[in-house]
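One chain follows as structure tokens, the form predicted on its own.
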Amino acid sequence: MKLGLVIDLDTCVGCHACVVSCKQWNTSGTLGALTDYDPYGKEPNGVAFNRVRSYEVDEYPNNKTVNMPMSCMHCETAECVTVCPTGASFKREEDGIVLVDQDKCMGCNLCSWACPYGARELDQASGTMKKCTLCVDRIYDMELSEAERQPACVLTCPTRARHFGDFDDPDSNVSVLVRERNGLQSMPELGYNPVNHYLPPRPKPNAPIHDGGQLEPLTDRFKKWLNKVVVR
């Protein structure tokens, strides 16, 4: 089994909801409270596993706004894991979720700058690193409907751009949108192949032709972008 998120930018309108409700499951969930530094001060900031980033991609009058969620990929080869000196980073076998053992981290950041998605955080107040978790004490909850057994960012999108399932199963939700949709990874090159994958906008019906040429098939175009974000 290989879990995971599929996330549609074409219909992630960056409203947040998903940042709101993770936050709201892993501060009452098995992770304790996730600190926030200075909640009504001028810059508030604060410990959250999902960041939504807004791009411009391409040039009028073919430019699209994309909002790219960013969160754990949960990397099939996790370098976080390999950098951690205290083993308190792991991926688990029967799910391939990468967790962080609160009792092991030391807080050194090592894996912090291992990681080329920007996917953890230090929680100051614990001293020890902290990250998307997949909602592992959520999914496997039987006292929960089938139906609830999902991550709290799946369930609260308003737009359903966000799915969760197995990658493993080839007939699940996620492998056949992925199978459909040309789904990718974010900078596969790095040779961590990311479990996640993002759906790449549609083409607009009608788009204008710059000088008369032809227009590179979208979703050429959308991975050459892709592979260029900077989350840092």
Second form
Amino acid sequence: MKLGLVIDLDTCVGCHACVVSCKQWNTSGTLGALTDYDPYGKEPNGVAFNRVRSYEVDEYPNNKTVNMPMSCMHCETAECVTVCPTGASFKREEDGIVLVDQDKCMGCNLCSWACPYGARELDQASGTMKKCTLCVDRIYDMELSEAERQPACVLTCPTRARHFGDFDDPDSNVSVLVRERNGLQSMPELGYNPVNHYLPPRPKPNAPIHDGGQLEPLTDRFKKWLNKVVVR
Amino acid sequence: MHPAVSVILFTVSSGAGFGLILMTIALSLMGWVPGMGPGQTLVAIFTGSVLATIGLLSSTAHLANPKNAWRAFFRFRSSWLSREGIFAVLFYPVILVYMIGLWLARDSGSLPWWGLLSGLVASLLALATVFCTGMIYASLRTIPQWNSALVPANYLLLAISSGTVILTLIAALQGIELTVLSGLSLVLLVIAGLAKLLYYIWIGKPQGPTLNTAMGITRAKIKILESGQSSRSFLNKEFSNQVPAKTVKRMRWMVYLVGFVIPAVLMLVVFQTSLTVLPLLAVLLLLAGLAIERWLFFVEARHVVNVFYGQ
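Having seen the form predicted on its own, I'd like the form predicted in complex with its partner chain now, please.
Full assembly next; the chain just shown is listed first.
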């Protein structure tokens, strides 16, 4: 098995729901707690496994906002595991999930240096490295119904921009999505071979720009819009 | 990259210590320095071991969870950091045997065969440790400014040249003839300075991944709208730095002036006049210069994660 995520850059609206649900689940999960520093102060920050950043792609009038959620890519060539001197970082043979053994980590930061995606963050309270577990404590929990055996971020996404599955199976939902939507890896030139894939924004015509002249009557515009929306 | 004081102290001090030991053993085995018998060698070896130990101890200060530091010796097959630790620890019993050999030979002047052998092994271990230090950085593909053979080459050359300058000082304090040592220091400082210059020219070239390859949108201009954070996280504190380009440029001049040019000129003067005060000045300036050089090594390194923050 090669478990991982597919994230749709076309539908992600950057609402940060996945960030919140990730933190909520994992702070009491296997690698928890996810310590907050200065939570009610001037500069609140803390450990997070998942971060969403928003970008403006291209320039006016062709510009569009693209939100890019980032968590551990569970790379096939996981340099973070290679550089670890203690053996605390490991990649599971059975499903490819990269984890950190909190009892072995000495907090040298070298694995975070080796990660190009910023997936690893040091927890100053425990002095150990923490990272996305792909909700390993959810996806195998037989107490949960099958539909709920998915990472917290995937379950919570209101636009269904996140998909979880097995990349080794060519017919799994994630493999099909990557194939049909030209899914891509982030920074492929570094050769880490990340398992997680991103679906690029669909090519869509730009929103019409009004030249400032007389507008069509409202009824006509409403009819046009209705014809576009309602599929007969 | 964030320049941690403990790591700067570690690499400069243990580099100089291992370099000193390497050069002392090499020179004493070849008998190139007249007047440097086992007693004088012992002083230099002891000084080198102290410097290396100070460095190695300070390196544990940057660990967030040092109680697990002993586990770092179990990944020799994959991790350069583990290799460095193993070579550094193996070094101690071997150098102890060599020091016992020198102690026993201080009257007779002839080193027993096991002393000779342990000296050779210790110098190889010192060399391996410094090389591993360089490789820890050079093996990271995420930091284009480090991912080069020039990095371990610089670490080795700076260790050897600073070690030789310190050896010149030790020799001066013991009244040993300084021509060979100061001449060698001068040559090594020039080579190390040129290698560092080569490194600075090489990192001046823009390189590494961009936001375009990170997002798979290869043509359009991309700029960050929101980082999704209201304050600096671990990623920003560890990987980005706000040192202005002007300061960096000034510091490079300082590295050259304090770390290479003045010590080299001092060594040239020593070569011709054998003044004993000058090597002390040279050592102090060189170590200060190397501390700035190591600080710059971190400050100028640009981790790929910065790309996601539009930097």
